[in-house]
Amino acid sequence: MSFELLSHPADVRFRATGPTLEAAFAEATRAFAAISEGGGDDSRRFEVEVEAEDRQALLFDFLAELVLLQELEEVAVSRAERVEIEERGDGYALRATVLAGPIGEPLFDIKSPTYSEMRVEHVERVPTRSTERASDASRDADPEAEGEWVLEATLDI
């Protein structure tokens, strides 16, 4: 699990990864907090719920909720404590507990997420000889064990 900020000529872009889709969304929350430069204090908890027709729309709507949360509640998002994603017949539903705190310094102004170059995909790892045997056992236990989820998004600033 990790995130990194990527170069972009006009806006801000990040990549978040995790062994599960939920973990990758939690890392996207940490990336959002790093970009807004407000994370740190996480004394308040907010329940965030979004539904969308596909995974990209789910990421877009989740990031839009983080922008709204900061604006309406006047808090700085810090991280997501719990993320649950459920696949439904007509799309996906996400529930998360987002931790935030009072705004100390002015936040970097994130206006909204964009669909520009948005990416939500599961990437398989290329096995090596030493990991092939272990991979067979772990694949049986957890089908996502052989790869990671990669989320990339651009935020309009």
Second form
Amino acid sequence: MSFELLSHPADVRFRATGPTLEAAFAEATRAFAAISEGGGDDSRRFEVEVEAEDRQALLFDFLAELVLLQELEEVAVSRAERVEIEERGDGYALRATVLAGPIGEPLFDIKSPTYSEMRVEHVERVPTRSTERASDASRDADPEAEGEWVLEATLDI
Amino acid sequence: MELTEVAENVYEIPRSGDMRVPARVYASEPLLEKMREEGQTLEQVRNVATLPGIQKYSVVLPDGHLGYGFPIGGVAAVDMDGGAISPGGIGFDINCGVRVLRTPLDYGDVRGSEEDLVERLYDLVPCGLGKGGYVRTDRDDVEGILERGMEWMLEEGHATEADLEHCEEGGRLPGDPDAVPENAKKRGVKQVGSLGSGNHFLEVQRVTDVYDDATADAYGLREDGVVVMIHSGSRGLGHQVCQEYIRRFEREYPDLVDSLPDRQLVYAPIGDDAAEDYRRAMYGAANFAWANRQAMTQAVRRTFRELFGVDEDEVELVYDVCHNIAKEETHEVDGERKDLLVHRKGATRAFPAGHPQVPAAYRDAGQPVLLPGSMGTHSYVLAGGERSMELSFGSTAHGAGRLKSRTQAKKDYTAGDLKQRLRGEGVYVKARSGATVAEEAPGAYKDVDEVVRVSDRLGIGTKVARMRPVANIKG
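Please show me the structure of the same protein in the form predicted together with the partner chain, now that we have looked at it in the form predicted alone.
Below is the whole assembly, all chains and molecules, this chain first.
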């Protein structure tokens, strides 16, 4: 479970990973906070709900909500907890608690998420020799232990 | 990808697959090489050629680079009859643009006061997110701006008649507040007169070279004169408009989305409700962008009055260009006059001398074209060239174009060194953060001189004057 900022010719791009789609979305929130150069303060909580027709649109709309939250509530997003994603007949619904704090120094201003080379994928992790035994033991406990969700998105800045 | 060189600095990607027209690349060999290295820029120009109703060719200009759906530096003109409008062909920052103000001062008058200049400008013009805007507005004001743009600014005492005359379209397009999403209006309320982040900047410059005396004279530019360049757009309001309409188009045209090579090429047929609502909202956002640049102009006027005792009406707007927009224009296609919707994404309108839409004061000289470089290099003023109507639907480049990623720039440069080196060259920079300084390092941009050389050589935008930065603020 982690995030990293990736290279992009003109804008900013991140990769967020997690054992579940929910955990990966929580990491995406941390990536967003790092790009905004804000975060840290968790004193305020916001309930965010997003519905979209597919997983990519869900990530686009979730990131768009974070942009909106920072601008309209005048807060710096820090992280997300209790991310819940439900698959429905016509798409997906996400609910999350987003933690944020007051803006101190002005934030880096993010214009919008984009679909550019967006990835929302579950990838199988190729087990290495040293992790093989460990994964044998944890396989029963966590059916997704062998793979992870990978989210990648570019933000227009 | 196969390209044919059809003339000096002109390459063509022939029609194939779903392309309705060929694609044209206006670049020198080194600039073309950079587009190739970047990977998908040329693929994107090709994809744009599949847009319904596209005329003649899909164009990429010398500063072209990778965008979203459309390349940055792209021009696509579609037939108003049977064509389509694409938010990706305009960009998230609707009517992002540039203006240049001339002052009565020479470089010698501001020399020694650069520190005060950057500090005062940084104080007055909010950079980044969370500091509001220079002009205080409420929701009703934003509605007024969406509908009337620079006319609203004039009525409220934030602009002069001359300011309006020197904006593309007089600083007003037929925007409709009712078509603008509620969240966009909310984002706009506190941002009238705010710079934003990224490559947006406000820069005091000195004119170092004049290439065309008569035209420079018509534009009121003289060697060693002090000018101010402002690069910003429609802020959160415009970004929200683009975002929400992309999502609406996706929902209304799901089969189209499935058939597209890139989701952000999504479009709507002109005449459909979705297309017309977007167009009215996009025009509203364009009006907002003009008001935003105008509000910052007022901050500049105040700064020059306070620091140098210059009367506010002596800081005059040379011109204001949009470089992310789609507008109805009449162009000649195969000998026939046609009404087209010209998408310019990271492209500047460059109408030649004599064109009726060039302001009267500049009619004989051609439309001023404003090309920002990076903070350590030159910026240019060009004049719309004689061949722009024939080659590029009356357009030319909009800047230097990025060369290095922001992550790479941060690895290669440190803010402290960079600021010191620039100061040694007489350039004072104040930025929201050290990261911003490193990301916007001169070395992160393509050679603006080469971009301009190609534009000049092609005759789509010809050299008038070159400026060097003196003081720069950025978010």
